[in-house]
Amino acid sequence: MSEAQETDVIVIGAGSSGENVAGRVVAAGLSSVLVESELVGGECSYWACMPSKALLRSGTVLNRAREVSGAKEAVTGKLDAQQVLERRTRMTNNWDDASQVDWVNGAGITLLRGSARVSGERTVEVQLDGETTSVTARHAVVFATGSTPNVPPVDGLAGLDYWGTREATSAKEVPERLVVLGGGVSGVELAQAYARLGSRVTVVARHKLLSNYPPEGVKLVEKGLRRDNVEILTDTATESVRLDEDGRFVLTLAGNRHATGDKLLVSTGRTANTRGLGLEELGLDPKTLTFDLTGRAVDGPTWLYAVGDAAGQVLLTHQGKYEARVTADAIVARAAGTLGDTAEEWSKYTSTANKYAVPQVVFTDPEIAMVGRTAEAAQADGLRVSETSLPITVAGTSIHSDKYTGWATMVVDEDRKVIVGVAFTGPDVAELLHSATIAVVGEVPLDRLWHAVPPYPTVSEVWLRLLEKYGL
C-alpha cells in the first residue's frame, strides 16, 4: 500500500456529475481527490447523450431539408452511414479522454485512476494495478458512480453478446437487421437513429413507448418511427432469445410471434450504481439508502453524499450535473459551519428542482420536450389544476416546414395561477423548452406571463396561443 493521502473532499466517479463536484469544490477553497476506473467525462460523453444525439443529428437535418420546398429539391441522396459514424466518432474524441484529463489538472484537482471502495470513517482505498493508495476526506465523500444497465429476465439472454447502450453508441458498422428490446427513451432514440442509417428495425416493448411522456405526442413520436419503417411491438412480453444456424437473434413473443436481428440492442432502464463500493461493510444497504436535496445520505454517515444516477433521484445529465452543483455549494458551507443538517426548499442548496421542474427531452424526430408535472401527477399532489393543449399551428411552424406537425399541452394550478407543468411535441421544440422551465421555476403569474410577446413568425408563438386558450 502506498502512503496515505489527505483532502478535503473525496469524489468518486469523474464523469460530468463528479467533475462538476470536484471543480465546484476547489473553486470554492477546498482540496478534492477525484477517482476514475473508466474514461474521465463518463458515460454521457463517450456512449450516452453527445455519440446517441450525434446518431441522431444527421438524420434530423436531412429530415428538415426534405420538408422545404426549394430544400427538398436539392436534396437527391441519402444519408451517408459510414460519414455519420465518423461525426459520432469525433464527438467522442475516439474515445480518448485527454482533453478531460487536462481540464482536471488544470482545475487543481488531483486525479486517480482505479477502483475506488469506501474502507472506514471518510476513507477510500482505490486500487490500480494491485497497488492500493488510502485516501482519507476532512468534510466529504461523494458518490458519483452513475448507473447500469438493467437486464431484464428473460430466459436464454443470459451469455449472449448482445448490444446495450454502450455498444449501440460506439457501434462500427450498421447491421442489416437490429431488435431493440425495450420501449424507454433510450432504446427508440436509437432505434431510429439505426432505421434512419439503413437498419431494419423492430422495437419490442412490455408496455408502451415512452410511457411516462403525454400520449398525444407519443402518438407523434410513434408515427415518425413508422414513417422511417420500425415496426413497433407493445404490450408485448419476450418470452426467450436464442441465437439461430446464422448467428443471428431470434426472440419469442408472447402469442408465439417472433422478431428476428442480426443484433439486439437491450436498453430496459438503469439503476444507481452503488454496489460493491463498501456500502455493506459500513452497515448500510445500497437498495434501500437514499439521500436528500443537499445531496447527503438519509439515515447515513453525514459525510456520505451522491449526485447524478447514483443518487437516483434523476437519471439525466443535466440534472446530475445540477446536483453535483448544489452539492458542492452544501459541502463548502457545512465545513464553514454555514449550513446545519437542512436546507430550504429553492435555496442554493437544495436541488428543488428534481421535485417539481425536471425538463427532459426525447430527441427523436419529432422530438417530445417536457418539464414539470403532468395533469395527473399535479393531483396527486394535491393540487387543483386544468389542462391547456393544441396542436402546434403557428405561422412560424409554417415557415419552419411545410409539413409542420405538433402538440402543446400547459398545466395550471388554478389556486395560485402558474404553470407547474409544459410539454411540447414536435420537430425542434427541445428549444422551447428552456422558457417552459423558466416559467415553471419562477412560478410566473398567468396574467404576467401573458405580457411575455413572443416573436413572429416563430414556432414560439405556441405559447400566446396556449394563453388564449386558456382565456387570457
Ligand SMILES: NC(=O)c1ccc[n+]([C@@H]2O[C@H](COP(=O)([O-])OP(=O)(O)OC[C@H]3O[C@@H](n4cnc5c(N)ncnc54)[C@H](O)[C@@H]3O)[C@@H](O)[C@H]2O)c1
Second form
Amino acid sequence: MSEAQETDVIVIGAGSSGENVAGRVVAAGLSSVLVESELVGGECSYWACMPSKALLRSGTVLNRAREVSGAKEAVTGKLDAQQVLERRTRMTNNWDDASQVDWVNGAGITLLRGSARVSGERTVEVQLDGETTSVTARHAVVFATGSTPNVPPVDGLAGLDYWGTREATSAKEVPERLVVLGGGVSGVELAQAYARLGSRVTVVARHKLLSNYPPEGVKLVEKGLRRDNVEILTDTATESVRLDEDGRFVLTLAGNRHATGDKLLVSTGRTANTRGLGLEELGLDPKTLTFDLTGRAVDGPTWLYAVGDAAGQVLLTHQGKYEARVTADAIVARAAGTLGDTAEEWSKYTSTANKYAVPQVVFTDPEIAMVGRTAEAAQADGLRVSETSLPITVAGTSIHSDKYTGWATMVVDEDRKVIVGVAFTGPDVAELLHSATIAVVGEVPLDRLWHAVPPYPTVSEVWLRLLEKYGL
Ligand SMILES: Cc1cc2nc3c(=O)[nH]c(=O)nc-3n(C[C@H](O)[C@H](O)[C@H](O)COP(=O)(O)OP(=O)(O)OC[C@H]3O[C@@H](n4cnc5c(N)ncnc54)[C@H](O)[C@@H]3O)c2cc1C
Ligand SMILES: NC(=O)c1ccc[n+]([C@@H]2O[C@H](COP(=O)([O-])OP(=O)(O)OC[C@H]3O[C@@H](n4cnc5c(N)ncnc54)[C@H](O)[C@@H]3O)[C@@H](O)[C@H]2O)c1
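The structure above corresponds to the form predicted alone; please provide the structure of the form predicted in complex with the named molecule.
Now the full complex is given, and it begins with the chain already shown.
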C-alpha cells in the first residue's frame, strides 16, 4: 500500500462525464483526483459516439451527393471501406489517450491510473499492478464509471466470441455477413454503417426498431435501411445461437427461422456500472440506488454522487456532461456552505433538462432528432397536449436534395401554449434540433415563437409550416 492521499473531490472514471466533473471543480478552486482504469476519454471517444459516427458519416455524405443532379453525375465510384475505417481510426487517435491526458494535466487535475473501489467513508482504494493507493475526499466521491453492455438470455450465447459495440466500432475489417441482435440506437446505426461498408446485414429485433422514437420517423429510417439492403426482422424472438461447421453464427429465431452471419453484434442495451465497486459494503444496493437531480445519492451518504451513464438516467454523452457541470457546481456550493440538501428545478444545481428536454439524435440516414416529450409521455405527466405533424416539404428541402423526404412533429402544452416536444426525421435534421431544444427549455410562448422567422430557403422553414398548421 502506498502513502494515503487526500483531495477535495474523487472522481472515479475519466470518461466524458468524469473529466467534466473534475475539470469544473478544479476550475472553481477545489482539488480533484481522477481515477481511470482504461483510456482517459472513456467510451464515447474510443468505442461509441466518435467511431460509430465516423463509420456512418462517409456513406451519408456520398448519399447526399447522389441526391443532387450535377453532383450525382460526378459520383462514379463506391464507398472506399478501407478509407472509412482509417478515418474512424484517426478519430479515435488510434485508441491512444495521450492528448486527453495532456488536457487533464493542463487542467490541474491529478490523474491516478488503476481500478477504484470505495473502501470506506469518502475513501477510495485504487489498484494498479498489485499496488494499492488509498485516497480520501474532503467533500465528495463521484461515480462516473459509465455502463456495461447487457448480455441477453439467449441459449448458446455465453462463451461465443461475438461482437459488442466495442468490437463493432473498432473492427479492422468488414464482415461479409453481419447479424445485429437488438433494434435500439446502437444496433440500427451500426447496421447501416456496415451495410454501406459492404456487409450483408440482418437486424433481429424482439419488438419494433427504435421503439422510443416516433413511428413516422422510424418508418423513414426503416426505408433507408432497406434501401441499403438491410434485412429487418421485427417482433422476432431469438431462441438460440450456435456456430456452424464454418465458424459462422447461426441464430434460431421464433417460427424456426434462421439468421446467419460471419459476425454477430449484440447491442441489447446497457446497465449503469456501479456494482462490485464497494457500495454493497456500505450497505447500499446498486440495483436500487438512485441519484437526485444534483447527482447526490438518494437515501445514501451525503458525499456520494454519480453522473453520466453511471447515474442511470440518460445514457447520452451530452447529458452526462451536463450532469457533470451541474454536480460539480453543487459539490462546490455545498463545500462553500452556500447550497443545502435540495436545489430548485432549473437552477444551476439541478439537471432539470433530464426530465423535460433531453435532445437525442439517431445518426442514421435519414436522421431522427428529437427533444422533450412525446404526446403520450406528456399526457402521462398530466399535461393537456395537442400534436401537429407534417411531411418536411419546403423550398429549403427542394434545394437541399432532389428527393428530400422528412417528417416533423410538434407537441404543444395547450394550457401554457408552449412546446414540450419536437421530433424531426430527415437528412441533416440533427443540426436543426437545437432550435427546438431552445424553444422547449426556454418555454417560448407560441405567439412569440411566431416572430422567429426561419431563413429562406432552408430546411428550418419547417418551423413556419408547423406553426401555420397548428393555427397561427
Ligand atoms: C455504440 C454507441 C454509440 C453511441 N453514440 C452516442 C452518440 O452519438 N451521442 C451520444 O450522446 N451518446 C452516444 N452513446 C452513449 C455514450 O457513449 C455514453 O453515454 C457516454 O460515453 C457515457 O459517458 P460516461 O463518462 O458517463 O461513461 P464512460 O465514457 O463509459 O466512462 C466511464 C469510465 O470509467 C472508467 N471506470 C469504470 N469503472 C472504473 C473503476 N472501478 N475504476 C477506474 N475507472 C473506472 C471506464 O474505464 C471508463 O473510462 C453511444 C453509446 C454506444 C454504445
Ligand atoms: N446516437 C446516439 O446518441 C446513440 C447511439 C448509440 C447508443 N446510444 C446510447 O447508448 C445506449 C445503449 O444503446 P443500445 O442500442 O445498446 O440500447 P437501447 O436501449 O437503445 O436498445 C436496446 C435494444 O435491445 C433490445 N433488446 C433488449 N434485450 C433483448 C433481447 N433479449 N433480445 C433482443 N433484443 C433485445 C431492446 O428491445 C432495445 O430495442 C442507449 O441508451 C443510447 O442512449 C446513443
